[in-house]
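The data below hold one chain only, encoded as structure tokens and taken in the form predicted on its own.
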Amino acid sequence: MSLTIKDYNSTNTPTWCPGCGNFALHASLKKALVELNISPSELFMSFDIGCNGNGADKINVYGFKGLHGRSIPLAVGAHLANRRFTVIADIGDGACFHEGIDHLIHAVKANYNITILIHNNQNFALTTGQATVSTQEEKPMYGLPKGRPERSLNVSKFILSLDPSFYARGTSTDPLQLSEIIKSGIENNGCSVIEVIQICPKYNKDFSPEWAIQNIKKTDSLENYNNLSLKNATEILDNSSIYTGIIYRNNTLKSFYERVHNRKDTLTELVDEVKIQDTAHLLKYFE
């Protein structure tokens, strides 16, 4: 019996705002998983706290909602324990680039074979729209009517500076393209970072479908664009238009497990090797 999107549907009613980009992102994700023939029992997803984290019970998978900014290490742990699972970390821009930024750096540099979905709506939406490091400096936000005093972080350039094995950018206004991007990210052998430029109709009204049509372009529209070229990738990030698609990939990088020599010839997964051990003899040392 073949998989359908219904196999990934949850009985729980989504509580996102009408028009929220999470609806499109989840539809794109489910479509990608079905087309890759990955069943719900073969997928582990770790979720962040926030609007994206509210999707933990909206998709029928092995899901775990972690602490704020910690969905990436949760995903890494699941992957290291059992590589039979497809592993996805779901995280918002606020958590990822504030308290979770060290986890992102470590995952990319170690090149764990996981996919990281970054929901970038440029604000902490669940707590009424505070600014994140990806919010424009002059943009009025909750508690900062004149904008925030700190400089913004160009998250795309930051990710690219880490030399990832896979970096792509999609948007919730184009769910079909986003689904193809997610498929490519999952199939990549290494840490795939996918930034999703996401509509937030409540706290980031400047980003609308109309704005996206005028300002967002696809890398496919660029003549002779080579996503294996770091130079090409860097150049389009300096462009006034925002480009979506696979921005950069480095096929020469080995994944983490391929670089761990003491596991090279081991056929079992770590989860298979966990057994109940009798520790009574150890307690004698403390008598």
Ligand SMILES: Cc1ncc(C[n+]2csc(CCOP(=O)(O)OP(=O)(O)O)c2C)c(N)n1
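Numbering follows the first chain given and starts at 1. A quick note: this is a predicted structure, and the numbers were derived from the prediction, not measured. Here the rigid core means the biggest group of C-alpha atoms that line up within 1.5 Å when the two forms are laid on top of each other. What changes on going to the form predicted together with the named molecule:
- After superposition on the rigid core, displacement of the C-alpha of residue 278 between the two forms amounts to 2 Å or more.
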Given for the second form:
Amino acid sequence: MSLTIKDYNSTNTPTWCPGCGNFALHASLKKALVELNISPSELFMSFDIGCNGNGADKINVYGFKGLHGRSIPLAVGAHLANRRFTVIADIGDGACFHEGIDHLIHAVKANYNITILIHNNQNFALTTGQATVSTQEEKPMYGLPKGRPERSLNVSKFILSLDPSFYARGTSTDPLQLSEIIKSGIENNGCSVIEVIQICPKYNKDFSPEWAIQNIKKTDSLENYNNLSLKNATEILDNSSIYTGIIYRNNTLKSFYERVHNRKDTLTELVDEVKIQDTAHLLKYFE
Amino acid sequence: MSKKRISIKFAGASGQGINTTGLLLAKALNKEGYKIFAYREYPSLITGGTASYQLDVSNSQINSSSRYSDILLCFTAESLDKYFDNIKENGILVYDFKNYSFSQEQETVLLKKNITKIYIDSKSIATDAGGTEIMSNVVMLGFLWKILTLETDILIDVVLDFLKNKNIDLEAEKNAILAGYNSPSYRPELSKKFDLPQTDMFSQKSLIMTGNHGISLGAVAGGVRAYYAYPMTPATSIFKFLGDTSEETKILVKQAENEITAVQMAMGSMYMGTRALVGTSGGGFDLMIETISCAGISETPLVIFLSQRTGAGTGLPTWTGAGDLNTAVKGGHGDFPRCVIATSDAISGYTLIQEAFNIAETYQIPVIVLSEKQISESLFSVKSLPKESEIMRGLSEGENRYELTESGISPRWVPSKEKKPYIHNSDEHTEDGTSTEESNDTLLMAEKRMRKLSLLEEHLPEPKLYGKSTPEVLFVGWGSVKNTVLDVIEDRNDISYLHYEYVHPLKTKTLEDFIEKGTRIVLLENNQTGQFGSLITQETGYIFKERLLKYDGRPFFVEDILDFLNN
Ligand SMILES: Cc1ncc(C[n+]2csc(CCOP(=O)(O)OP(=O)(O)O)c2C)c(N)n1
Ligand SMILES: [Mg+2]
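Form predicted on its own done; form predicted together with the named molecule now:
Now the full complex is given, and it begins with the chain already shown.
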């Protein structure tokens, strides 16, 4: 029997604000999973704390809603234990670029075969709209009537500087494209970073569907755009327009597990190996 | 102290190979049939400072150090100055640096305590024998061997075997040992200054291992398949052993970017159904505490190994202590069940780490396994390892992951393609894992979780009593203090010791019986405030009238207990 979107629906009603980008994001994700034929019992998702994480009990998969900023290492632990599962770390921009920014850097460098899905609504939404490092600099935010006195982080350039095996950008205003991006990200063998520019009707009113139509362009529309080229990727990120699509891939990288020497010839997963193990062969070190 | 024991200490600068020399001595004496206990002191720097390696030696099991050395062998003037006062009456001082002038005060002490001092030019002896100056260490070993009146075969075998893959001139090494052994500085009276017990050469040889080795072996035996850690003394050597042997065990050993990562990875791996261990020390443990609370509410099995060192903050990073009990038992926001287990030596580490995983999985709770630098890095003689514990995982299938049950334990199954998916949730949740903020849901789930603690408490054993049930004095303690107190009271039937391995939840029946009888009870702890005593007070209302606490970074030496008893 083939899968349908319904298989991923939980019985809980979403609690997001009307018009929230998380609706489109979840729909795109479920569509991608159906098309990749990954059943709810073959997927592990870690969820962060935030409006994004409030989706944890709205999708029927093996999941873990853990701590703020920690969905990446939690997902990595799950991935390392059982590679038969597809693993997605779901996370907000506050969690990803503030509380747990260390994890993003190391996950990309280790190149674990997981997908990191960043809900970038350009603010800490669940705590009612504080500035994140991707909020526009002068924009008045919670407790900051004159805006944030720090510089912004260009998250795209930052991610690109880590030389990821896959970096794509989608938007909640184009769920079909986003779904295709998520499919490619999951299929990529390595750490796939997907940044979703996301509508937040409450705290990021500047970013509206109308604005998106006028200002967001697709890499597909560019002639000769080659996402294997770091030069191409850098050029469009320097451009004043926002581009979506698969921005960059490095297909020369091995994934983490492929580089773990002692597990190379092992056919089982760590979850298959929990049994009493003989230690007699180790006692020679203690004579 | 009626047990025959002597103590030998090497002292010098960090980076001078003190640790290796001590280890070689331990290995050789072990092969000679002795029981040993090896204790290291070293500063938190790589080269310089003063480091020492003390071996207490006996012909029966021995698990602690004397404050004093029968034989002190020094490689630097600083180390001689530092340990001079700790040479035993009638002891021997060997040193290998020229031009050291003993002060008038020191000379008086030497005379008064009848200590013999011997200068040996070990560097020249090494080079004359065709070796290099670094071989002065084995020259000293050779000389020591002569003093101990042992034959050189075993020592040479041990040294050459240890160095065989290290691109070192083994012939020169051997000659250096022999040259030390045959040094003219030796005088037969030296060998009469102490009483080295006889060994039975034909008895079964022990293994020698540290507490961290015990933990590592127990982890392997108990089906741990991943180890995640960030470097921090005194837990780091687990990373080394499991890493160095990972080609044999196929365990995944991963250095994480920080402690939060390590513990999150472990939690993710445990959720998926393997066994993963994390190891850390004080500050690293503090970073893990939010995750412990998360494991508590989400009912994810988790095992954290916490090896303690001295003090708050960075404290004395390479010295021992047992001051992290409060944070292990109480750290973390909110109320949730957990278990805290304290190891005391290599064998208890081996056994208890396996129990920790069984408890974590069966009760679906975080379990913290405590050690101390004194346990983690000291070498113990181990006759043989106990049989592996049966693996108990408490797995079962059901409709709802957080089903409200009478025992408090809900069905938990290993995620797999064939089974129903479920969510673990750090939000308060209903039976199917859905987030909730309702009053009734909250009460039901919080109470379900806490029922597991009562159940666990019922199943845990009472603390172990060493000695008779009507002693003059009853010591009560946990962790490494056991080793010292047992070495001291082995042959005294007037003193007993009550040892806690399971420090939380707390069993109090045995202790309360003693309290009721009016027994003289003394709390023994390696921390400043008597943290365990406070936990007991909290549970029983009993306030300790006598407390022997030590918190200067040093373990309890046998004399600390003896002095207390004699005063
Ligand atoms: C350790 C910790 N610090 C702070 C919080 C409070 N907190 C909850 S959600 C959130 C902001 C989330 O922002 P983001 O990650 O961007 O997610 P969004 O709500 O925008 O989807 C914060 C700071 C927390 N739960 N845990
Ligand atoms: Mg956000």
